[in-house]
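Take a look at this one chain, the form predicted on its own, written out in structure tokens.
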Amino acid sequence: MENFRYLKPATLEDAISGKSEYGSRANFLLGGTDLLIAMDKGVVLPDAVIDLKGISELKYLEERDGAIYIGAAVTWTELLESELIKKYVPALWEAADLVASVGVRNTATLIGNICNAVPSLEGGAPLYVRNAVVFLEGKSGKREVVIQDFFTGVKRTVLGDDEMVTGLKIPVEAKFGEVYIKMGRYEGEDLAQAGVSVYVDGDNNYRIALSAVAITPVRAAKAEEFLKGKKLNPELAAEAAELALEAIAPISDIRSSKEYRIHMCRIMVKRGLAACVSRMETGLPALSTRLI
């Protein structure tokens, strides 16, 4: 690990001045259970590492204005234990519970996750069937960007230089239902082979979302509008499974086979449909759903 100048920041405004001051060359450390990881590897040499944990406008998690808000210092653990997301985002709470172990989660954050942008996080399907709004503040001023435009490739994003994201939210909605699955090789800390989340609300409007199957995650577009109004039954359910498929672009790599994924998918697509009309229409909670 090369040497770097490490900041502790107060407030925002200053947390923004130091990325400001060093652009590129300067990462803001939460959980860093990423970055210091990376930095022992060489793979990432920052002149500058701002610590962001001190930074207490950064640590809200509450319900208002018709939205959840996430802070960007909001911990796996604080959602994993926040009955507002248990019950108003539930796909975000049960990939929560799926994230590595407890060691990590009690450290590492949602917005750590989604500003990593490896294909396989945990929070991307489950925001993206969610329409989140991701904050970004730099010094030009903020901006909002919905979560299907933040991410642009592998381990990229819309972040300006001297930008940070500083929360996001979600909008609460009134009667639907929700699930987040997970493909890994073992309980503990393994990344997804495969993620799917779905969503559908009292008019079966279906989301439909995957990842660590393509650079970045997606959205099933054409499953979507094919189920658009729709009962669900299993005959739709396997049709709506082959055209979420045409969304996905997945790779072999040490984790899973291209073939494996592809199979998976579907199956996972199937499930998931099952699994969130179900709930809309008796009320189940949210669970942890590992699919190995």
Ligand SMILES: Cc1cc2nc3c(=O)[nH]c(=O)nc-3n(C[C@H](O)[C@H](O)[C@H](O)COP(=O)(O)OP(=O)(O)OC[C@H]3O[C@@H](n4cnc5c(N)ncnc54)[C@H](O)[C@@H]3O)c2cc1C
The other form holds:
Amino acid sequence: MENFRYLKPATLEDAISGKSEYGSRANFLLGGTDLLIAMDKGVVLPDAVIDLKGISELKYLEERDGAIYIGAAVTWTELLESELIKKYVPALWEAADLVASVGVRNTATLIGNICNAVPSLEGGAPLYVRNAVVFLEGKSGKREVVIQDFFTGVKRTVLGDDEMVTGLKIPVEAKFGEVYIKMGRYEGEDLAQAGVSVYVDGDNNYRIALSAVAITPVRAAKAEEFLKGKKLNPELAAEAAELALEAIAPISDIRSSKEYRIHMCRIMVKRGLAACVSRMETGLPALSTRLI
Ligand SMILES: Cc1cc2nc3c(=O)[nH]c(=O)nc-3n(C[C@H](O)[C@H](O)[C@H](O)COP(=O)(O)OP(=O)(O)OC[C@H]3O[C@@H](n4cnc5c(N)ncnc54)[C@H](O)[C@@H]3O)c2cc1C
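Let's compare: the form predicted on its own is above, so bring in the form predicted together with this ligand.
In what comes next, the whole complex appears, and the chain from above leads the way.
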């Protein structure tokens, strides 16, 4: 690891001013579970690291004005322990349950996850099906970006050199069911080979998002359009799953072959559709499937 300047601002204003001084030569630090590894490997060599964990303005998790607000400094463990998340955003709760292991979840954050922007990110699909809105702030002011417009490529986002993510909001829905399904190579700490989130509301509007199977998370627009207004049955689910595959562009890598990813996405979308409809109808809560 090279030498770098460590900044620990107490306010958002000071964090933004530090970033505008260094621009692309500074990195923000939340849990550090992505950043410190990249620095250790020499992949990222910032002149300055701006630690955001001491900024109380970034530590909020609340329901207000018809939305759930999550601040940048909220960890995966805090999401898991939140009754608000479990009740109103169960797919995100399930994703939190499946991230890494307890040690990582205790320090790592959802916002660090989306800012790191790798294709396998756990936070992507659950936020896509809820049209989450990301809050950006920099020297030139604040702006809001819907999550589908946040990612621009592998490890790339719309963030400007002087900007940070301060948090995000997820609209609260009245009647809905949703689920997050992760495919990993083994039980326990592993990045996703593929991730699928499926959402349905009381009018049979469906939303389907997939991650780790394209350079950014994707929404399966054709499948959603095909299912719109229809009451789900196994035949419709099978057709929708085929259409969902048109949205992905998986690769073969160390974690999976392209063919296996395609095969499993077909199954995961079908299961996800059945699960979210059943949850909406029965009111069954999110389920924990993790071992560590
Ligand atoms: C052993 C292990 C297992 C893992 N397992 C999983 C897994 O199962 N699923 C998964 O999705 N991920 C996994 N990860 C990756 C990582 O833990 C997650 O991506 C985590 O959510 C990152 O959050 P963080 O707070 O640690 O981010 P950090 O490492 O602090 O930051 C990540 C990146 O975002 C930038 N950044 C941070 N905050 C901001 C901000 N507010 N504004 C703009 N940019 C910012 C940083 O500069 C850095 O480039 C794993 C990592 C490890 C080490």
